[in-house]
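One chain is shown next in structure tokens, namely the form predicted alone.
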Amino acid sequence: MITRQDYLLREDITFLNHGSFGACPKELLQEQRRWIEQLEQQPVLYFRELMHQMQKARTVLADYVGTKASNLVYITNSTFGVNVAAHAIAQLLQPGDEILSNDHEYGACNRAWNAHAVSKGAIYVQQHIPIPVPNSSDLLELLWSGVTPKTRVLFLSHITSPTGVQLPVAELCKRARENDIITIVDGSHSPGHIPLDLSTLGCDIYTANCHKWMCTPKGSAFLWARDQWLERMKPLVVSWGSDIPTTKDGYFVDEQEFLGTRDHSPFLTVPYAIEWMRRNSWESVQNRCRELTQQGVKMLCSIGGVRSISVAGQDPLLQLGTVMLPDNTDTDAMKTWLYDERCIEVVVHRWLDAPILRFSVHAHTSESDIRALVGAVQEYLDNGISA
């Protein structure tokens, strides 16, 4: 059984923010160190063999997410992947074409679309999702109602970062495909967190982090594209890849992964991490985390003025627990107090003027961590504490 002792997390901190950057176990850090040392022992040989090693690493990850290795490349983070996608899609858009998104998306990705597409005349439409968030069927219709005759692209998160809500991605991708709308999904919070099968999801382009819920070293993520998109995915960084054109899938891999000298150890550690998850009965780990998340949401919502962010309750599959705080909560002050006075690392912020608390549950989280959070929130709200 994985416990907090398997991580380097500080003992004095109640760490309930795994969702932001993840936390890498000692065992996986040791594997990463092995690759780093192998590089330094014979750097030239390391890079000579690197393409073969990366191919092996791609194959293992591709099998894990239900696709072919030729359709997937390693990148440093999903925001980078969104930039690659936006850069590629922008070349196909005409002034006035619309990119439909929503107002629960990650800010860095919004900026990517503004830089690559809006600057060339496209229109970035952010469909409003109210808080509390509607149930899945109503949310599906709400998001789809933003489609117009000018909609060319649908961009959305699999799980939203600011609000921790799972969007009805598969259903939206199905409708989009039927209407010749390109679909790009930011799955930053998906691998290792919820079931992911790219062969059935139905999107055109998908990008996601491994370093969050899969616990791999920081800087390990992937970008996936359907066959018909492989040649269109032009690189943001031009290196030697363009000098090794082979097939269309070879072009995609060469251009996106062969970016010159950089640290490949996070990518090469991913296969070991997938085996580590299997050895540790990952489904059991997830089930325990989901139960603890639901317990935490229920306990927080028993505090006066605290409500669930979803009218139908938090999705039981998620390890992100999100609640709304009383309307007059000073979220900055509360976050500062929770950390400075109670040593609790958790997300507290305002989104669409709603005061939100988002906590993460992972293998290292204990019931005492949840009780500490609930007790501190109760204390802060009951006493009107100001940081």
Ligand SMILES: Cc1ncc(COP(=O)(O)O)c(C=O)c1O
Contents of the next structure:
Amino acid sequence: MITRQDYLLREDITFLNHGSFGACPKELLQEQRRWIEQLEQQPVLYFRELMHQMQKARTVLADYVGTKASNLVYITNSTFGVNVAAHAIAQLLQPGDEILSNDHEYGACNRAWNAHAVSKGAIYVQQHIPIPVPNSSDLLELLWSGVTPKTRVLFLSHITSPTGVQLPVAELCKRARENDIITIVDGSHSPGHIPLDLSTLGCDIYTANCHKWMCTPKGSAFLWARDQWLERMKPLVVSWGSDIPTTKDGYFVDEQEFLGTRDHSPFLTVPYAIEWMRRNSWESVQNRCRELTQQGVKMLCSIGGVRSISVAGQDPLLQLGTVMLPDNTDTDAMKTWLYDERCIEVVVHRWLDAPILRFSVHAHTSESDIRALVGAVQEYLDNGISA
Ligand SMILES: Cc1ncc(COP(=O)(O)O)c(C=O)c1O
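To test you: the structure above is the form predicted alone. What is the structure of the form predicted together with the named molecule?
Following is the full complex, with the preceding chain placed first.
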């Protein structure tokens, strides 16, 4: 069984924010270290064999997320992936064409769309999702109601960052496809967290981080595209690429993955991480985490003025628990108090003027971590520190 001792996490901190940057267990860091040492022992040999090793690592990850190795490349993070996608799609847009998104998206990705598409005359539409968040079928209709005759692209997160809500991606992609709308999904929070099968999800382009919920070293993520998009996905950093083909996997892989001398150890550690998850019965790890998340949400919602982010109650399938705090909560002050006075690392912020607390539950999280959070929130609100 995986425990907190398997991680480097500091003992004095109740760490309930796995969602922001992940946390990598010692065993996976050791595997990463093994790759780094192999490189430093014989750098030239390492780079000679690298293409083959990367191909193997790509195949294992592709299998894990239900696709082929030729449609997927390793990238450093999903912000990078969104940039590549936005740049590629922007070439197809006319001034006035609309990219439909929503107001729960990650800020860096909004900026990527602005830089690549809005600057050329496209319109980035952020459909409003109210808080508390409607149930999945209402959410589907609400997001879809933002489609106009000018909508060419739908961009959305699989699980939103500021509010920890799973969006009805498969249903939206199906409708988008029937209406010739290109779909791009930011799956930063999905791999290792919710089931992911790219062969059936139905989107055109998908990018995600491994370094969050799969616990791999920082700088391990992927970008996936359907066959028809591969040649359009031009590299943002131009290196040797397909002038000197390095793999049999084609243009997309050669152009996107081989960007000169850089650290490949986070990517090469991914197959080991997938094996580590299997060896540790990931499904049962996840079931425990989901239960603990639900318990945490329930306990927090029993505190006066705290309620679920979702009108239908917390989505039972996630390891992110999100609640709304009393309206008058000074979220910055509360976050600082939780960290400075109670050593609790958790997300507390205002989103669309709603005061929100988002906690993460992962293999290293214990019931006592959740009790510590609930006790501290109760103490803070009872003492009227928020008034
Ligand atoms: C929904 C979402 N998209 C994108 C990102 C960016 O991830 P990265 O910094 O690894 O690119 C995050 C990070 O928290 C996120 O939650």
